[in-house]
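This document starts with one chain, in the form predicted alone, laid out as structure tokens.
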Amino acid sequence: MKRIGILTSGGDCPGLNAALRGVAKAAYEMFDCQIVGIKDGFKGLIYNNTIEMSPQDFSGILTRGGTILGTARTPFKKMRIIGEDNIDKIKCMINTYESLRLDCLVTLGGNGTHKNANLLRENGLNIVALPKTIDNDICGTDVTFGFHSAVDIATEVIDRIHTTADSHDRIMLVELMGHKAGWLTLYAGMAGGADVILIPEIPFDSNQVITALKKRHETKNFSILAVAEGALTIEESILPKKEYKKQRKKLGSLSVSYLLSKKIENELGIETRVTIPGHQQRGGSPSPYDRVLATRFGTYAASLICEDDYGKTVSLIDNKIVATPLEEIAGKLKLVHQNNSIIQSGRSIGISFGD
């Protein structure tokens, strides 16, 4: 009998439960196994907070948002640091793994999770990872589960903003999640018909944004801007993070959208508002696409376990599910390139990216 530990780590997102279900149901079908759920991500592995699970635990969770195992952020940069509690996190995780007599550990998470998973791999543990994040910024896979659900939600927000912006002759900024990668804002902005899309990978000139809005308002009475929370001005992009945040505080807000909205309203004299959907983007039931993708990822992970093929993360490349060595992708971000075909399409229809 194989004993499989499984955890979800980092931010929650739609599709986690679908992936857990995919791993479990396929594993139960393929071989004799016992699945051990680890609560609250790597924190549960450190403190041995676990539960023996049964097939019934994975029933009825395909459409459920969040994660039945709970999750927490355990930063990779703190993993090797022994704090005031005098806990050696790596040693504790290895001890928990061994005390549970696990044959492998399945980790579901984003970039931080993959770095932690690779760290455990380097320390001799058998690891299989699954890529989840609404940011879609994990290298080695064309898409992560959770991303399409978030795009659907963000697009609906933009869709609903159109009518109120039109009714009140306003300029509306919709600030979406994405500190380092702009995939969510790019897709939702395109799908929602935004007039300006601002993402972290393309530092913007606020004067260029205002010029684009001024041109649009020669023929239209309202405008929509899709703004990633990590978007930076050209001036901010050359500064250390602490420095530009310090400057933003002096201007009255850490939010790029609120600062930009003030400038737009002052320059154009048009009523301007900001909407921040926040954690709604990662909540609720997964989209049908993500249910299918998460299930495909989960079942493939079970096949890797069946074959004792460890040290891999499951990836989607050209619509084929494959295994990618963890060490090849851990710690690497997949960012939007300026020559991305979606950006080129956006420019072709007159969308401004602020550059």
The other form holds:
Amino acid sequence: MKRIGILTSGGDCPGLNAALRGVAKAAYEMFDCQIVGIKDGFKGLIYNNTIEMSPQDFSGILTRGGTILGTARTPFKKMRIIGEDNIDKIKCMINTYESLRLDCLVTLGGNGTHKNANLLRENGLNIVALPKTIDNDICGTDVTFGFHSAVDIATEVIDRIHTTADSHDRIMLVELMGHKAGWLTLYAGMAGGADVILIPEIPFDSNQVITALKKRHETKNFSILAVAEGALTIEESILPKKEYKKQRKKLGSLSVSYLLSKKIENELGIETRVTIPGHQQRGGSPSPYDRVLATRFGTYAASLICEDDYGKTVSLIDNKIVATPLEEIAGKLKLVHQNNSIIQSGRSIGISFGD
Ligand code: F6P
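The form predicted together with 6-O-phosphono-beta-D-fructofuranose, contrasted with the form predicted alone above:
In what comes next, the whole complex appears, and the chain from above leads the way.
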């Protein structure tokens, strides 16, 4: 009999429940086991907020958004720090793991989760991790679950913006999630036919953006810009975050899109609007692609547990599900390369990346 602890941590995304279901259903099929749900990510492990699960708990959740276990952000940088509450978080998590008599812990999450999971591995816990995030920025896997659902949502937003931009002869900026990585904006921008795509990995020059829009408006009556929330101007990109945030505040907004839209409207005299779909990109039912991917990841995680093969994260490489050692990927971000073939393809059809 194996006792499996399972948690979801960090920002939620579509596909978490599908992955939980994949792990649980495959584990119940493969070997004798009990599953303990840990509430609200690592917080539940620290404060021993857990629940004994049954097979029925994992039934009927394939299409449900969010996470049945709840989630929370527990930053890695604070994990080793003992705060005013005097709680040694690592010790508490190990105690919970031991008191629940767990054989392993399955962690579903993004970059922060992988760092925390690796920390627990270093402290002797048996870990299996699953890569989720709409940002698609986890190293060692071609794709994370949740990403393609978010791309679908963001693309639909851009599609809808097209018709209204056309009707009103406007320039519309759609600000999409992604502070450090521009994958979501790149994919949705390409899929939605954006004229300008701005991502954090390619600092932009506002004048180049305006030149590109000027050129387009010689023959067209509207334009769409897909802008990652973490996009930076060239000048901002060489400054510390605190510094450029201070400058933005002075200019009247922390949002890159609002500042850029003001500049575009002033320079071109064309009505400009900003749309920020925000957390809608993380809500709702997973896409069919993510349901399949999350199920494949989950069932593979169960097979690792069956083999007592721990300290790994499940990854997709060239459409094969594999296991990657946690220490190889923890703390590393997968960013968009300047010479990514999608960017090259975008450039070849006249999309401006603002550089
Ligand atoms: O990491 C996923 C993500 O959705 C980012 O793209 C976004 O910047 C952030 O989380 C938002 O976090 P919160 O849910 O804490 O507002």
